Every structure is written in C-alpha cells, then in structure tokens.
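Consider the single chain below, provided in structure tokens and representing the form predicted alone.
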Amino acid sequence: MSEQTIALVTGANKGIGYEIAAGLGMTVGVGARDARRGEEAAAKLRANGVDAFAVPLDVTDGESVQAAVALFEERFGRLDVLVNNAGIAGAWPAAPSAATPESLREVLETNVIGVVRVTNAMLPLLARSARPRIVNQSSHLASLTLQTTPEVEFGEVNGTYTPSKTFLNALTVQYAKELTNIKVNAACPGYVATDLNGFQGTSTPADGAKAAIRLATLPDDGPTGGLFDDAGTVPW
C-alpha cells in the first residue's frame, strides 16, 4: 500500500479496534461513540508515532455516519481501508430459548445493520481508492462448521452474539460477489481479553487485531470473499 493510504477502523478507541489502527501503518480515522475517548485514543496512537485522527462514529445512527463521510470527503476525498470492528456482545450467555426479539435486534442493531450503515455510506470514496478493502471483524463462534464439529468447544450455547456474526459472514460474502474491484474479507481474531467478555480471553488485544491487519493490507493478488485468522484460512 502506499505510504497515504487512508483507513477507517470503526470501535477503535480501546481493545482489538485500538490495536488495529495502531498496526495498519497508515493515515487512520480512529472512530468511537465517545468523542473524548476517541480523541484520547487518536492523541494516545500519535504519541506513538501513528498518523492517526478521531472520527465520531456511532455505528447505529445514520446522522453520526454521514458526518463521518463528510470528514473523509472533505480531508481526503477517498476512503483505502474500512475494517468494521465495532460489536457489542449482548447478554451473555444468552441461550437461542432465553432470547427475546429486543436482545436479539439490539445484537444485529451494531454487529450487522450497523455494519451495513457504514459500509454502504463509504462505498462511494473507497470507490475512489486504487486499492480498497473492507474488513468485517467477524468470529470463530460464527462458523457453522465449526460450531458443527463434534470435538470443537466453544462453551456455552449463545443465541444472539453468535448467530449475530454468522450472519456478518454471509454479508460478508455477498459484499464480495457483488463488489469485484474491492477486496473484502472477515477476519477472526480469537479468544481476545477485552471487556467484551469481561477480559477472559487468553490472546492479548494486538494478538486479535493481526488478522485484520492482514486482510486490510492485501496484496492485489490477495483473496476476497473469505473469512480468516492469524494462521489462516478459517471454514465458513
């Protein structure tokens, strides 16, 4: 990539997203819900030598959104890089029979519609980058095969995050089929503490954040329309 590639990495003021934005090596909108936190991230990553700047951005509201296309329109007038980071667990556990729709539309809200929102209201400038790609953080938990294979574990049975991010994965998909000049894949970043699950994880946040990393820096003749982690290609 060239040395001004443009990057947005949504949920970046902490955890996965934080390290993600610090390790793409490019010009990156750190966006966050909290405009402080966002901006005490942004400083945080520019001590470090890493050009970034704060983008407020809450993924489930379309006005916040569109401001965050106005700012990139207006600074740069492209978009290279969009990794879709920002999730949100729900009630956990949450077994598919203690499930309520409002749980269930709160999970889909962030991990799916909202990933939609923003992809969709960013297309017009990654349009414009020579090289773009779009990561979707995705998980483990959301391959069915996976989640299908007798010796697997993946503790306890959840009815809202899981299935939340196999749908991702199928979004993921089409986005690809439909989008042939840009590369977009979904990345799995393990078993990562952060407050997600109450820092239980056994990787550390820039462990989680490689897999993005990876697919967010492609080469041109890198893959689309997968899903993966750190070693590689993960089963839908």
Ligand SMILES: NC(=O)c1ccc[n+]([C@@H]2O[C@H](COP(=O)([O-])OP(=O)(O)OC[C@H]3O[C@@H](n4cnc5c(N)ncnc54)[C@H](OP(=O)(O)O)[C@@H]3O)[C@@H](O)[C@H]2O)c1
Contents of the next structure:
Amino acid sequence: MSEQTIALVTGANKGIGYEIAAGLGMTVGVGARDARRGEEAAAKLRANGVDAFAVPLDVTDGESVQAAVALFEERFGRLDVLVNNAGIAGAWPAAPSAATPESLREVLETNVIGVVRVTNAMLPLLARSARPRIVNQSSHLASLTLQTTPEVEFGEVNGTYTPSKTFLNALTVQYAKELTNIKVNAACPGYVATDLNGFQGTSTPADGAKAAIRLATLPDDGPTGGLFDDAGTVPW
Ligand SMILES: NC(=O)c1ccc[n+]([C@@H]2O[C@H](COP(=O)([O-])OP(=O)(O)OC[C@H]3O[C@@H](n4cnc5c(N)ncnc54)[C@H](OP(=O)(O)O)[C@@H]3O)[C@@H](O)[C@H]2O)c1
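To complete the pair, please output the form predicted together with the named molecule; the form predicted alone was given just before.
After this comes the whole thing, all chains and molecules, with the earlier chain placed first.
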C-alpha cells in the first residue's frame, strides 16, 4: 500500500470544501458537480502545492457517483478519507410553515440522501484503507440541544436546511455504530462567509475548514460517532 493518504471532498470547488481540500495535506480528489469548476479548483490547488485532481461528482446523481468510484478504484484501489461536504441551503428563510414537499425533498436529496449515496458507494474503497475516516459536514444549527436552549440565538427558524443537518447527525451516529472500523464524525464549521449564506458569515472558509480537517486526520485513538467544531465537542 502506498504511503500517500487518499481523500475525496465533495463540493470542493469553492467555499469550505475548497479549504478542506487545501488543508488536508493529502492527495485529494476535488469533488465538483460542474466538471469545469472542479478542474479550475484542482488547478488552483496544485498551483499552491496541493496534490489535487478533479472528480466530477454530483451527489444527487447515482451514475456520477459510480463514475467517481471507478476513478478512485482505477487510480488508487482505495479511499482513506471521505469528507461529505457538499450541501445546499434551499430557500432561505424557510419557516416550517412555508416548507413544501418539493422544497424539503430538494434539500434532503443533497444534504442527506446525497451523503448516503456517496458514502455507501465509497464503502468498499474505504474498507481497503488502513485508517479510514468519514466526516459529514453538519452545522451548529443541527444541534437539538442548542436549538432548544433559550439563550442560544440562531436567527430565522428553518424547516428544511436545519432539520436536514439534524438528520445527517442522526445518520452519523448510526454509521459510526455500524462501521466500527471507520471513524465517522460530524463537523460544525461555524458561521462562514460563503455563497451558501450570501457571504453573511462571520468567519473565513479556511477557519470553517478546521473542524473537518481535524476529524479527517484523527489518530487511531480518536473519537467516532461525535459532533465537533474546532473548539471541541458540540452537543447533539
Ligand atoms: N457557510 C456556513 O456558514 C456553513 C455553516 C454550517 C455548515 N455549512 C455546510 O458546509 C458545507 C459547505 O458549504 P459552504 O458554506 O462552503 O457553501 P458553498 O460555498 O455554497 O459550497 C457548497 C458546495 O457544495 C456543492 N454542491 C451543492 N450541491 C451539490 C451536488 N448536488 N453535488 C455536488 N456538489 C454540490 C457546491 O457546488 P456548486 O459550486 O456547483 O454550487 C459547492 O461546491 C455545506 O454542507 C454546508 O451546509 C456551512
């Protein structure tokens, strides 16, 4: 087995995902649903010294995911780190009373079902890794504990994006219980200035990438089945 650590970051052509790819210190597949944007991001990363290559990957499209599996299979025969970062906000603000079956389905298709689609497709490749890690990009918003703490202010209530990340948290726990050979954790990037929130966030994508990078590079005695930000544990 080669010494290099092989990673895939979904939705890595911009925002937090790009900075995760930049900061992992691994050979990294830059997942992007738009092939051109993926190539451009990978080229920029390589120009900055990162061993990066583009992976055309739309997490809502099974054929695209299978093509990504084939790419890793052919090139490396395994995957060490999967960062499920791709996500959409959907309509915002979106109070539960304004949600529609369509608006909910759209967000769940990417933020939840997309994670399951990519993860399950990549599991045979992760099984060949000596130190497999899965990181799901969650949010402080997803914490039911924080959401039900009156002193914690989250702004607009949301019936689609926020529950989609709570669902993702629940999936993270179940995956961690099933996949005892893989460390599976969820990351909270903080409130980060990206396209997702019209650049209203208060921290940088590089800072937002820190929690996921830490979870992707956990030592063998590190945790599994947890929710973390860059300061430590976040309550479910
Ligand atoms: N920004 C925050 O404050 C914040 C806070 C908590 C959690 N998060 C989470 O962090 C992750 C990254 O978000 P971000 O803030 O960096 O937003 P962003 O700049 O909008 O980046 C989102 C990335 O996901 C990609 N994506 C969307 N749908 C996809 C699909 N179907 N298949 C593949 N890729 C897809 C986007 O690709 P395109 O460029 O093609 O659209 C883009 O690369 C998301 O999961 C988000 O929920 C963000």
